[in-house]
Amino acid sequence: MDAVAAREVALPRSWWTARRRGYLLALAFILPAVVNFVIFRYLPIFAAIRSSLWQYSLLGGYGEFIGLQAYLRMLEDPIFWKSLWVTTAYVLMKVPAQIVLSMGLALLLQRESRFTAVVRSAIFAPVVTSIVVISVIWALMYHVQLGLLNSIITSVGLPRIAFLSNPRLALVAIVIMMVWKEIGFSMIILMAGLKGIPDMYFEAARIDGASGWQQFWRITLPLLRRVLMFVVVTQTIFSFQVFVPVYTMTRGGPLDATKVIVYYIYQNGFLFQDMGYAAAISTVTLIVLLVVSAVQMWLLRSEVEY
Amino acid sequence: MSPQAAFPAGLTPTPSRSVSRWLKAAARETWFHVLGAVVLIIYITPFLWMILGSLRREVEIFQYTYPLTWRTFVPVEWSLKNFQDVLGLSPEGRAFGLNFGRALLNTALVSGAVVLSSLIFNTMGAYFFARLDFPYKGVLLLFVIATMLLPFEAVMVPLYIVVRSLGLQDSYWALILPWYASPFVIFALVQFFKEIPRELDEAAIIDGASYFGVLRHVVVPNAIPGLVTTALLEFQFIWNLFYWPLIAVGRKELQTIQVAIAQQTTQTQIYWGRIFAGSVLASVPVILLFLAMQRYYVKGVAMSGLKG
């Protein structure tokens, strides 16, 4: 009965407490991690909307309160929407054929053997490849003149093809060249959900007499719905974000066919020097990406258990 | 049992059949390995056509594009030219002011740098979420992964203002402080970490070890291959940045080496000589220390993959 009164006052009675010196110190491993993320995460979003309602120029600094006029010129800027439009043309296009096309060599590929690892590492290759020196290579290869698609397209009879100096094209192009750069990176988390699904089940589906089309619709597909849905959501997220391609293939053009957002981000920040529009598209493109995955996330979380 | 046994008597397998199978099986291998070669030529010409590319001369490159046929491929007359052009070592190269390696070794520097401080100060975050007692600990990885959703393109732009305040950009501090803590990383090191049975801490904190011993003497010698699979993603995501140094930092001196490769194409003559070797500098050492690591990589990806 003593001691226990004894403790219950001396505990109290100092701040650096055993637990409190603790907490201290568990709190200094994950300081650096958290002063990045403010500094260098969060920071920015708030740098984005004060620049985008002040009047703001690299050299001058805040100028003006201008309130929301860069939102307002944004609604009646054409090119705004066009880009808008244009990036959207672009996810819609590329993620389903991606999704589809690694679906298929997930499938194609998942046997353990020395000619599908090779297959596989020349599928991965352009993952780690910087989109810098692919999307150069590939610039080349869409050449009207010099390219090597056009050798091949004419060497069967065919005319030659203007991949990226067609309006009409150009984007379709992009697409093309970013499908096969990323489709490995896809195909892995799907060949590691395919290694997920219990043997046991496709061999139950054999012995009902299922067909490997059956057994695809009703046993892969359900069970893998989670992975999918995990690819899609990244996907989505990645591909809204396209940049590189535009800037070294065809930088907007021709006749803003493939100016991307964040294309057009760049063009009025660092070319035209206009910070705060530059400022007001980026916090506009954040909340639009937040609201896509939080409606992804949110149908990423009926899973199916197995 | 023997296996026709399980055949009721006149339905046993007659030769016939067995062939008609076999022909069927030996159909779908063909298809299989034709459709697995279609695939491997489509992915492997493109890099094949650039490394040929960079040992031609200049005026070879497009020489041969028409008609079709292997000289498009290989070169008549082999050369290292481009590579000297592109490393400066020759007048033409010098005259042009290029210095791809000054470049490299920008990334080189840099790439190392984010890697080694984000193998520090990522593993200690991480620590402290798997392991460490703090209150409110959910919260705070909640502000730690909120991050994640972030789309970082979509900053980029503000994040160069807040760079540009701190005095920072131009520098090198620019291309490597921003990325020095990784929210993914520290995600994905958690899970590595949780998977250490936490009896073995116990006994370390018994024996005297700080939180810091712990780390050092248990966590981390037993968190490797997921340390070298971290460290592999952060190598390849912070070399092939392109984004944010053409943003950050403006002085040839500190250029990077996709900055400068890109930057060839907006020339008014493109050299496509250069353009092949200096991508060949820049992606070939990649590729290969992926493929020799493919293993830890793959297993990482798809990790990351499966927890979200």
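Owing to the predicted nature of the structure, the values given are computational and were not obtained by experimental measurement. Numbering follows the first chain given and starts at 1. For clarity, a rigid core is taken as the largest C-alpha set superposing within 1.5 Å between two forms. What changes on going to the form predicted on its own:
Shown in the overlay between these two forms, fitted on the rigid core, is a CA shift at L27 of 2 Å or greater.
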The other form holds:
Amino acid sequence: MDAVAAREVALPRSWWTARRRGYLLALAFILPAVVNFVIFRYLPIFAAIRSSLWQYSLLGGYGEFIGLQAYLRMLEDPIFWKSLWVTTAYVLMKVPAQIVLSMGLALLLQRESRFTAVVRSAIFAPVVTSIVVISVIWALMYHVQLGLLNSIITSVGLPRIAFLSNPRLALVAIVIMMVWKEIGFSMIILMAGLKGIPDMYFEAARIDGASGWQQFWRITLPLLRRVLMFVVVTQTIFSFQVFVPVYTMTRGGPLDATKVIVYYIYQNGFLFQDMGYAAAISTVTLIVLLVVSAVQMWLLRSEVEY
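If the one shown is the form predicted in complex with the partner chain, what is the structure of the form predicted on its own?
Single chain only below; no partners, no other molecules.
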């Protein structure tokens, strides 16, 4: 009886110990990510909000408390509105073009073969290449006198095009470069989503005589909605944060035609030493991003499970 009683007492303790070990193990895995998010994501957000309420510069530190003056100043700042519009135009051009092209490539290259594997690698290579290097190479390609693109254009008898010094073309030129660089990322995510759709739906559609286009609209697109939502939201966030190609290729010009919001934040914070105003613009940009992301997630929500 004593041995049985000892086992009955020992069982709950061993169960609790195993459960506690599981909690501790899970905490050990999660803790680095939580610490990373708190230190490098959330604390800078609160620091930016605090800085926007004070006169603050990197050289002079915190000065006088100004409350919401930076936000009121923003309402009367035409360059802020111009940069917000330029950023919006950049997002509206880049994200749809990238989604459509990457979807087409994902559908074309989803079959496994040596040829498709090589093409996939070639398309994905720019994603892992330094954006600074790519920006410098494309700036040389766009050069009016020495650029590869103008050499091709003049070889067929057409006039040279000032890609980066024409206010109407500069932003489009950056969009083309960034779509080329990031299309591999979207393509890989969409291909993973396509592989997750069970073949039985397509087999049933083929038996019913559905065409390829009907299969795409009635099966592929609805079942790919959650993956599309992820791609659209992440690409929108990435696009709102565009900075390096603008800094490297145009410095916001010509005539502020490529002055995106992050470049304007950089100018105020590091060139004009007005960190408080830069923090206010950053806070408003964050709010805009949260609203846009919430709307996109609501529009692309899906209750379909497979």
